[in-house]
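Below, in structure tokens: the form predicted alone, a single chain.
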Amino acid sequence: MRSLRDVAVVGFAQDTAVKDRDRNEVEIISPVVREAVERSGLKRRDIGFTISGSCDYLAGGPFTFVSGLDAAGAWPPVKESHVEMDAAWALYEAWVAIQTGDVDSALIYGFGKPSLGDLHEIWTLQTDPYTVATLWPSMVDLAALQADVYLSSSGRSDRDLAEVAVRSLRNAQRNPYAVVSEDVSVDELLGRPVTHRPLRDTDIAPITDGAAAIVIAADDIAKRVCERPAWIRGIEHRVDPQHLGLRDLATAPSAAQAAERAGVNDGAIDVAEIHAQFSHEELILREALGLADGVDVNPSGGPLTSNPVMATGLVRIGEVAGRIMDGRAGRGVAHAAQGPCLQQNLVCVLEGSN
């Protein structure tokens, strides 16, 4: 049986913003791509393979995610594909790519321009066309469903919300592409008005415009242009039912069975980058990865501070990867979430050691 090829992440950019008022989505895709490539130390005509993430309901249109190879670049003619999904998912079809033999690299980037219309409404476009869509519920009146079913199962309050979200407010502080940060106390936070019961605004994630790149690499190459590559120990993606009756809402299965497939608990975490849109996500997810107490959990904020739709799971690769690459973080996991109340899930294990 043939063994599995070596690949890591060896370049990463981002770009945020809370409404992009001047750049369509090829003018914030190009400098974060190039800005990628650029780290990596490969040259854009050595990278074997090119696929994106995006959705096409976010721009109004169908098979508008064309549009993002101009800035990529199609010329001379690449491989190329495209997910309707978070560009975390690009990523693991990117690394299939690589373990078949056929590239020995790839560049994979997400992008998304949400602002341009009503993003939680638009959402509901992912629920069960036949007994929840015709509903109309938003992505956030199902978030809230969620966080009172947790809350009431766990035995967890409001104050665990805004502990999570305080956290996540600091924390964006020091991350230049965070869109909403704040120094707040969590009395201060409970102060605040409850928008959606049981989440006030800062359980929810803010509307954010933008995109991210990754780069990655199989075995000498990534070793030959990165000092110290992040390397995909394990990747593996779970689905649970679409839906929601079928499935209890306090938990997440399907990425507990993800993070065991990818090895999560075969060694110690130092950080984890968590693709949580609301608060209670976050305690959901924690329980489902089997995250220990002292793992530093979004040190850049989480998606409660910047989330690019359709990057904000690429991202979360890409800040780990990024701690390892500088030496902050030796093991480190990024996970990145699709569809209603955590329905799809995306787990990455990332180390230092070669």
Given for the second form:
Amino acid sequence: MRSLRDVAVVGFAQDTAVKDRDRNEVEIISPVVREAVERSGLKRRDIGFTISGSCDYLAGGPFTFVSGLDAAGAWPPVKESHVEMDAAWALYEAWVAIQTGDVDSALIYGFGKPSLGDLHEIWTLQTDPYTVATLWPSMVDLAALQADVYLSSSGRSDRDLAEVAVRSLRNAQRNPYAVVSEDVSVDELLGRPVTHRPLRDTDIAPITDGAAAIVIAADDIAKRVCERPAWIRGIEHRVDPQHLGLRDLATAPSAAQAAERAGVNDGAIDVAEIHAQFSHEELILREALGLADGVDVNPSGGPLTSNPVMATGLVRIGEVAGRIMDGRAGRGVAHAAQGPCLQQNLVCVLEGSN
Amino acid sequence: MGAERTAVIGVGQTRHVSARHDVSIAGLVREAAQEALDDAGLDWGDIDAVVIGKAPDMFEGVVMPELYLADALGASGKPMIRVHTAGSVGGSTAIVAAKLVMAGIHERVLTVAFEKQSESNATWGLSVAMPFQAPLVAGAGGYFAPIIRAYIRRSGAPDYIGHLVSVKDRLNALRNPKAQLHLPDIDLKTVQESMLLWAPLRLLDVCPSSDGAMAMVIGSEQAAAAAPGPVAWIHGTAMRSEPTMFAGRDQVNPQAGKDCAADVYAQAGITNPREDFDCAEVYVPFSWYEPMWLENLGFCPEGDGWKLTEAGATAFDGDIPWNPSGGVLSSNPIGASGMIRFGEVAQQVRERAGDFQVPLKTGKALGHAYGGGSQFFSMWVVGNTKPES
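Would you generate the structure of this protein in the form predicted together with the partner chain, following the form predicted alone above?
Now the complete complex, all chains and molecules, led by this one.
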């Protein structure tokens, strides 16, 4: 196999809101794209490839990504694609496009406006339409099932879940894009009601409208436009079968596979941003990624405090890259997930030194 | 740095019908994928990654159905990507899969595209009133009919040109056992007397609604060398997009289509498409799009597309057969239709097209797909010889 081109994140921007009543998707995406491009130091017209990640069902109609073109800028016509996946996978496709040598840079954006509908029931429609979706388990029902399996097989308790929530909420106090944040103790939190046994509301990602955009560039371009590019050292993704009886729900095998292939533990990790939409998912993913106890996990507060669906995974890459670009971290790992019970996982290792 | 040489090493597709009541969605995609693997002489374990495409999820009512389909597609423990670029998606999906091989990341990638439209109603699915948008409630035919009228006004084409395409593609479909529509008695009069849907489109000028899937295995040079049968080398791939609406946009002859064709022709060394290709499979869901795309794709000067159609140049025995398989007018599982175009030209250059095989002279053929408001384009050129670089 031939060697891969060095590719780095050179620009990132995001925006979120609890419920963006005043703006449609194009109005949410436009400033984010503009900001990411400005930060990249590249001109929009010089960026070779454009790609987005979104989900039609969030807006309840076909082709919601089409209007995104108005925000991204597509005249004269552009080389462009779209995945019906979290935009972290759009970044993967962009990285592949750069590897072919066809383009040298790419703009990636993701967006979601879940406040328009009932996200937890929309995700029910990701399940087998003949045998599972007809029972209407919400995504929270399925997550609670996984949390229960995890707690009983790992010997952990809801105190461990609360510790994840407390740290996330505290970290979120420093993140202007977090839609919830709080300085709360574990004991105080444990006094709150369990809403989906064993989960409390603080264990469940909040409904968040928003968008994120990243610019990546190859080799010399990245070095020219960015003082300290966040180099992509490994990017891999894997999927597990969906049927809940087909795997041990206390684990995330596809996350572990992706992490190993991406080389997460080929060096020390300073920071990890993990796409855990439920507290127990962070614990499962820490194990799957093989993270040491001292690793700073979700310093942004993570998806438990800001969850712009279809962009949440891309935000993880942006958050790690941002910390590398401004010198706060040397090497980090970003993780994205989608599907019920952490079915599909992507792992991206980023480094400051070339 | 050039890309790795890449080829289609296996092709499979279901038969296309209005409703496949005998299989689930998983069964449908599995059928096409298994046929492609058999064709390539491979087993599920030989596949490195899976790239799947389909049009809007509303067509089946399953959100991101690839998640539920992961095990049916043999993707467990592998990378899986889901592409959605509107009607061009079948083509785009094949291109995304090809790029994984061109980049040197994988050796053998399975790519599948499908639509099971009997699970829902596509015209209704396309007509949902969206938040913040003026409701069109027109379906695809209602959207494209005014653009076709603009073409007729611009080009001065006689009103029966579209009907000629409707007859030609349905006669071609009689040679294709997997096509949905088999209408042996079709002629100009039948089309002219069919129900008027959206002027000037009559019922028989319009594609059917289909259940169907298409699959290909795309492989590296090494994988191609190990393939049991002939392969189709990929000589070029291109995608272009432009916004749906802006002042002055030419929706009849979109710039993105012209740019996409110019890009893929340059990669494949095509200077005169009418002479340099042995055939083309082009996304023609409404009959009039044949003359319109003949012009957009540079097979003739602007305004002359209808003259080629009228002269029979695009017929099965014409000098540049378009849609010898019967095309989208004979089978339209929307998300798969683009990949069917890409796969059928691969079959042509492999000389595997059966009763609708065209004679090979240059050994090159064009696969084309478009989508959205004539704004998303994907194209590839395949050939029976290995590209130079």
